[in-house]
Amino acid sequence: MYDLIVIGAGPGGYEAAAHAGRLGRKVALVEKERIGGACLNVGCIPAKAFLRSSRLCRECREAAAFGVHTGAFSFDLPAVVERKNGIVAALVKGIGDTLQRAGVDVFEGQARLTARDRVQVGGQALQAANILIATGARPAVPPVPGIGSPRVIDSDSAFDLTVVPGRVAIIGAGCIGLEFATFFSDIGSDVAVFEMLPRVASGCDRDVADRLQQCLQRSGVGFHLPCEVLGVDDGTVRFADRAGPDQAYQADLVLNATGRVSVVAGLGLEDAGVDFSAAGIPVTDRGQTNVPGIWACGDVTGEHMLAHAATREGIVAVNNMFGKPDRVRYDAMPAVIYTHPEVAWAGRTEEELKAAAITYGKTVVPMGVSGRFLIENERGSGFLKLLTGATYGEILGVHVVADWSSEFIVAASALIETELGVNQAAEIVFPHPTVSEVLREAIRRARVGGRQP
């Protein structure tokens, strides 16, 4: 009898596994593939390892800037794909020490619940008092003739190429599709972006995406949006946009990029009693399924699609399961598109500020104030945008379209979290010199304007 069954062994599960292992509780862990799940495997840490590649071929062609002059190179994709691969085993192993210091069991197979206490692995039967399902979620296959020809691969599939293809289309301006945008680019390959709404990067403020889509115009990526893809024909994407609605791009590769869906099938959630539907399992801001002793945490409940919420999701239900009260606090939830230039915001857009009726004071401070950000990026621009409550000066929005800026985003998420006013957060010492300065700036300067503590 376990206190604790995990199923689905990505950052929200084997961080939820360890962490109630770590708090004296008998736990197992059930994942019927990878130790990591995609974020590790094929997600989150193979595109930065191929980013991390791709950036170094954009530097070398822009080194004699820097008084640097590198003479000819090459882009060895196979060589990228073993170093990738090196990275994730690493990494592998590193949480598979981690689970068994915790004292957790790890199982290797399918789950299934058959009953509200009760999972089958093969033809081992496992009782506990509480399940977690961290299933996460898989490529989503949109309803496009052809979306299963040879020429069409997904986000999965793409980290196993080993050749680099000339012309490529690809199908969604999400992260995903914005981040193999940028890698492709880098690496010589012509690209084009279909997508069917008319912006990219729907998920973050509006003025960040339509600067981070010219950025990309600018390195000679191609958009289509809004964009109806028709078709796909032996690498030929059939599409009608504004400027028609017959017309075809021809490609050596074309990348599905339209997101991902919660799995959810095949878990015996019917026979458990838990409510869910093909977005997903629903939860509270505490985990709590409808089902007494059930959770769920990460991609699997259709939410947050990100790895750092699956983790935090996961230990919140831990903590609450076992009787520590605790909540998901997504207003100061900290998100990053990896392209170039980078895209990392947290808290409130102004869209969603103005949706909910809220009164805000905006200041915008360009990147060009750090001398940091000028050392760096020899041509880079972007800004930050800093939203605060107009009565109180509180934080509500940081959105930064500019690279590095991942770097230092958190800092912009723990004053949302801590809900400081603009005077107080003025206090706080920033480094010198570090592209971070242009928060400390627009503090600075949100605070010069009149915002009260």
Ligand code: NAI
Contents of the next structure:
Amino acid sequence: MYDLIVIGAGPGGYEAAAHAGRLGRKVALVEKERIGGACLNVGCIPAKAFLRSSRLCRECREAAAFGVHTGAFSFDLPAVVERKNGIVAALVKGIGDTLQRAGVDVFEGQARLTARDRVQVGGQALQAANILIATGARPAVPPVPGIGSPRVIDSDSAFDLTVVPGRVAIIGAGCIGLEFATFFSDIGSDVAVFEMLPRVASGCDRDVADRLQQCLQRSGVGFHLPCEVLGVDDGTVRFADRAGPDQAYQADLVLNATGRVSVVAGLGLEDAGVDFSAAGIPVTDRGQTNVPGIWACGDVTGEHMLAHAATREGIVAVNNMFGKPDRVRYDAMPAVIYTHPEVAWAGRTEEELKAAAITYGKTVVPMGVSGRFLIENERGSGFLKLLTGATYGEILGVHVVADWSSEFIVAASALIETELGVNQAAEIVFPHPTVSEVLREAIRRARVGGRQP
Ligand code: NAI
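Okay, that is the form predicted alone; can I get the form predicted in complex with the ligand now?
Every chain and every other molecule in the complex is listed next, the one we just looked at coming first.
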């Protein structure tokens, strides 16, 4: 009899299992494919490994501006894949060691709930007081003729490519589509992005998204939006947009990046009485499903499809199931899109504040105020937008479009989570010279009681 059975070993499941193990609980973790889940094997980590190499490629092209002459260079995709595989293998091993140290029993196989406290894995029947479902999500296949064909790749298969495509069509301008647009554009492919909405990166601040689109366009990425993809036939994407009702883009590679859907099928959720739909398993901010003792975290909930959100949700669920009240602070959750330039944010967007009729102040600071930013980014541009509340200058949102913003957005999350006002935050010392100083400057300019010179 276990205290907890976790189904799915992604960043939601393995972190939760290890946390419960470290609390002295008897824990089983069941995984049908690979430890690490999508994030480690076909998501965050492979994508950032690819983007590191493509950035180097771009930097070689731009090196002369920094006084460095590189000579001829080439991009070796099989070597990039090999490097990525090495990083993934090292991280997977690290997780295995962590789970072992935490005393977690790992089972390989497809788990299925047979009752509210029972899980079947192959021939083994496991029982536990608590079950945490952390089965993640998989690429969505929208009802577009031909998009499900094997010729169309998705983020599950993109990281094993061995040949640099000449022309790439990307369907969907969300996080995955835009990160791949940066990657392929930086390694020299022609890239066209097809998006049904009239904007890119629909979850993030509108001004930030528009600037990102401009920057990507300047680096050669073509955008068709809003557009309707009529079908994909071999390498040809047929689409309709303002320029015409039936156009064609011939590509060497078509990538489907139209979202991810929760993995809820085949888990026996019906047998255990767990509410779910194609959109995922609904949970409270404590991680509870409608069935006492059954919890869920991460992408399977269909809410905040981010690895770090999954990890926090899993830990919160474990704390609550073992008697320590805890909840997820979604209002402070950071998010990053690893494009060039990067986009990072925490807290609410202007659109959300307007929709909720919340009075707010806005301070926009160009990245050029940071000496370090100018040093690191030749001809780089970007801005940081700080949104503050009317009560005491509380920080409601921070939105940045600029490289390196991924590395300091956590400071914005901390300010929001600790409910610091701008006057108090202005006393924090930021290291100099760092790109993060743009946040300090925005806080300084937003101080309540009159703008300071
Ligand atoms: P997404 O939901 O961010 O974007 C999908 C885009 O495809 C949307 O803009 C949508 O309007 C568009 N779309 C859907 N159907 C379409 C159609 N038939 N024709 C044209 N456009 C269509 O999903 P994405 O980028 O696939 O990412 C999946 C999840 O993974 C997201 O929830 C995201 O948060 C997460 N993720 C996070 C990353 C990060 O934190 N850096 C990186 C990659 C993914």
